[in-house]
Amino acid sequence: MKRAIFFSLITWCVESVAIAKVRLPPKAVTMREILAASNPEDWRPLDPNRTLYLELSSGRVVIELAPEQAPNHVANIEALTREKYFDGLAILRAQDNYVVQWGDPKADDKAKRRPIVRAKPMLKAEFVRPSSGMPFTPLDDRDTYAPEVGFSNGFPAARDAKSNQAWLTHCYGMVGAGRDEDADSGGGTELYVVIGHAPRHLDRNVTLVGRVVSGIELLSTMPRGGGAMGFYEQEKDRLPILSVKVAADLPENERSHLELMRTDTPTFAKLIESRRNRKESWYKVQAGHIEICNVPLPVRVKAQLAPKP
């Protein structure tokens, strides 16, 4: 009898330990751990044919273009770049918590403005595109500005199935083509990048053409302009643009070899969840939600080309 009781106690202890292990809270998975555990197929190389290098005295800003969303504007910006339209122009505007903008400071003077050789000065707006047939990975969170948000071709995007419309969203680092009051008055001769809290009210009002994937800090830390809307009032305050080039036009050894995390993989879904519900011990309350512009889009130097320490 005593022996039976002894073995029953042992069995109870073993089962209790097993139950305790099952009930232990799951270990917090951080974004860093998810990135470290990612596979090569979770990443895609930055295509040099759709990449711009904005060269400043402070360094290089790398811009990934979005031809699927704005094919005419992207083609025109590449044409402007290849005819060296932007070379020697300047950063004209740095508005706090909003945008940095560059272009021709003499654009309003017909006699002195930078001539356009082969590109077009203005294009029909490309605010939206048909959502049917567009690749889209939805974000399972409500959005204030659109019926649905998610990612398309690696870019933050929104769509409305009822109207068959899709568009890119004004998240931090996104690049747009400036325009006047007429919707069709832009073409890419003036470009801006978002450097503040996402101005989503601009969605479907401006043609977004891409996003900064490297070097955003060179723009976001610029001295703010003292004029209206952050424009620099004095020429001496404007930062000159050394050059803008299409990456594919440069030799291999002069390119920035980057790769971006794909947004259509289970790994990226895990990354979103790790940011939606932060489980690190520092967080006392989990948000339970995430906004499209708060989802990080990881970029890294291609491993095989990373410089040796």
Contents of the next structure:
Protein chains: 2
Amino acid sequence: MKRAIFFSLITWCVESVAIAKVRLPPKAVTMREILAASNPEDWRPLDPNRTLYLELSSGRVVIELAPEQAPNHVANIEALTREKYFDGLAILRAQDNYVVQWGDPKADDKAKRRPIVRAKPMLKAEFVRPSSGMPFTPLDDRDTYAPEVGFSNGFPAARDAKSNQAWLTHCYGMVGAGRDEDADSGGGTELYVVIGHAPRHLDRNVTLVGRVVSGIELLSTMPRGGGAMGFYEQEKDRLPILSVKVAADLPENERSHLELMRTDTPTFAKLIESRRNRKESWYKVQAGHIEICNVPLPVRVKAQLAPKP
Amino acid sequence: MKRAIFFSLITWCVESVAIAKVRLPPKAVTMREILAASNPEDWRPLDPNRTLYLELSSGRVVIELAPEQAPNHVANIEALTREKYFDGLAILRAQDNYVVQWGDPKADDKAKRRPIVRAKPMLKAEFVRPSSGMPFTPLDDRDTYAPEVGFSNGFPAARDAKSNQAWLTHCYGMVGAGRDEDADSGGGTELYVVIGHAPRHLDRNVTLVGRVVSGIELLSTMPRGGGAMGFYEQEKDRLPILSVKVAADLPENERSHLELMRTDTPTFAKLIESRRNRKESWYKVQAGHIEICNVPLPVRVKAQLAPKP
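Instead of the form predicted alone shown above, give the structure for the form predicted in complex with another copy of the chain, please.
All chains and molecules follow, beginning with the one already shown.
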């Protein structure tokens, strides 16, 4: 009996230590403290094979693609990128509190529009995917739009157990594939980024393909277009796209070396809690809740490159 | 008996016609159609006594103040405005997906800061007010942060029956009075505008004093500040404030003549429904819900000024 208790105690101690190892110091209660106390395991490098660089005269916008959610769109956008489809096209639209969108200004002119060589001009919609088999860390807060929200591979997402459907949510910075009236008229030739309050009514109506992880301010500060829906009416108002590149196609020294906080760890859960109930003394009332699009998804510059083998 | 039925029918007809007069045509199902079919009674003129003009070199930002929610702050901001406190001060901060803020760059320097003559430098917080006695049109959708949300005098708001408290919600375009650590350290000398996803964790932590009804794009496109929390680090980066004026203090021909859609009418209820379940054929899935900060609060230029007496 004593021996059993002894072994239980050992087991408990070992488990406690194991937990303690991944636990943050108890003093880390604000986001700043949690980030400072985070472990290398709390972060993942941005995979260059699923990363786009949108190069503008004002700088680089870095986009992480979401092949788990929209495999065909992501493959097609990479194909378009690799045949330089986007190079020399332009930002076409900036609508306040909504989206910035880019593509071919002459897309509607069959004679003048940019030809597509190997990629596809249109694809079947990938608005939703089966929720079964999709990694999902639920957020314990009610959502106005979806039965359940949470995070999947670092992206804000929603799922519906009844229909076995899951989808990404239109939070600030999310990137989607514009389409015409037909659900299957997208494909990635026109892409938009959310630059305002999350337009969640677009969820399941457009294929979301990724999110901006760096440089969104280059898009969110664009002068708003004077035409309907924020389209620029004059060619001179459109900001040209210098190029779009897949990060893996650039030499290492030209890449942006970023790390993203994992969204399936105890540290991330603690970070969510630190934002749900703010402990900074400035706050007089704790919200007690957090909305999916208010959860920060931290990005940092990789402190030190791993030494090469 | 027949007579009674006859009179009932008359009453029914009269009532039907009366209802029909304020009802929109049944075909008006999209926001565009509802706006086009709206009646003059669906709109209210912007009251010049509760309107501020923030004049920048890029144009005019029009702010409707909310004296029903923050009477002391609104009175103090008008007093500050009338003693030209803000004229020549600057936009101090632009933080992406958060706020733009203005005030005195030298506020922390007792010797150099702008003197306040008649207004007050600080005021007791007006984070909440009693919900009893406050007009409130509830929104029938669940909210992540508050037990109940809706609209009060044209502003997005929340209330809690249990505590008898009501407050404005931090939606895009809302204007608040910045403060230091102490809850009672605000007062209106520094004002901020929400330019990103609604930071609802600020609800009940700051006194909201109004909302931008025109010109928000002049603020939302400001280059983001390079310092902590988006503060501009260099004087040259700060956009000067030409002046702030109470609309009533300007001659009529220098005022912005705007009308706001009332939020307590059947037309506004219909508008909400048109956004909860979008009938435009582009939409393939109806959201079925709408979040308080996604409800549009339409503003229009007054079509025709009433003839002067």
